[in-house]
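What follows is a single chain, given as structure tokens, in the form predicted alone.
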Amino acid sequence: MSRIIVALDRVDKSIDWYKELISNTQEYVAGYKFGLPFLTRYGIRGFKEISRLINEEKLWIIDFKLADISYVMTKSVEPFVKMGFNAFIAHSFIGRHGSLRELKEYLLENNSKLILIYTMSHQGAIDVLDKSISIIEEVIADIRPWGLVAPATRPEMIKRAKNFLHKNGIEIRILSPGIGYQGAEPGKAIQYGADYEIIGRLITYSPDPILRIKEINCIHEKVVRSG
């Protein structure tokens, strides 16, 4: 089982390049993540093109970091749900009532997953999100999303998230970005308890993405075997 989620944020390539990359790598990865750079460059038409390649066994994550009232968020994800994308990332700090609770219910009704931000990799997250982490944990314990995002560049936060989930008997996957260009080595987040590593430029800028993916899969396997 691969633990790689490929972040597809390059904006200097064609949709055909993306489609070829996905077609050639699907069997080696756990899924793909698409963010606002993809939307602003390729638009809804680009997502429709990608949706033709969707395999329901993989994760097809829309990462718009949603942070709004429930009506706005559900209407924002609706077109992508209909296309077959099956996981959506939202911020935890917006709270439960009138927002995340209804979003989760909508996604569950449509066979999709909610992923919440635990904290982020940049300095601003340390200044704000981390200072509210106990409140964020209360939201997570109540909402029980499918997954959490915790940065590979700050493994102590992955460890804290893992301990929090274990202490409360909650089964939630941890997805960790920040591998490669942001400074974390492949396998580091897995070592600290993450279930998946979100990896973008290290793969998408590689002259041989398939070889790079296979190399990272081997690193992950060694980390998992070593315990």
The other form holds:
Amino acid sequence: MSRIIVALDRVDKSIDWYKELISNTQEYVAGYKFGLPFLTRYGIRGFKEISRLINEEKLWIIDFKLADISYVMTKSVEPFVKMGFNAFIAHSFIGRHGSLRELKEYLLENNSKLILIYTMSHQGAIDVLDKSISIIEEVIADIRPWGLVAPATRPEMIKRAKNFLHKNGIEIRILSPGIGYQGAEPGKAIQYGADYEIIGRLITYSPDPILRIKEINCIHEKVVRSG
Ligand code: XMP
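So the form predicted alone is up there; where is the form predicted together with xanthosine-5'-monophosphate (XMP)?
Now the full complex is given, and it begins with the chain already shown.
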């Protein structure tokens, strides 16, 4: 079982490049994540093309980092749910009532997963999200998303998320970005308790993405085996 989610944010490639990359790597990864760079370059048409490759066993994550009222968020994800994308990332700081509760319900009804941001990988998150982390934890304990995003660049926050989930008897997967270009070594987040590592440029800019993925899978295996 792979623990890699590939972040597909390249804006200088064709849809055919995307389709080929996905077709060639599906068997070695846990899933793919698409964000605003993809939307703003390739549009809904691009997503439709990609959706032809969707199979339900993988994670097909839409990462628009939603932070709005429930009506706007559900209407924003609706076309992607219909295309078969099955997981959506939203911010936690927007709170429950009138926003995350309804989004979670909508996604549940439509066989899709909600992933909430615990805290982020960049420096600015220390000043804001980390300072509010106990309030964010209250939101998470109430909403019970399928997954949480916690940063590999600050693995102590993965540890904190893990402890918080354990203490409250909550089972939520942890997905961790920040590997490679943002500074963390592959395997670091898994070592600290993450279930998946979200990896973009380290793979997508590699001259041999399949080889790079296989190498990272090996690192993950080693980390898991050494417990
Ligand atoms: P790279 O190329 O740096 O891409 O491996 C990382 C991917 O992860 C996303 N990212 C985050 N998403 N919280 C998130 O929800 C974060 O703290 C965070 N940091 C990076 C980024 O959008 C890119 O797709």
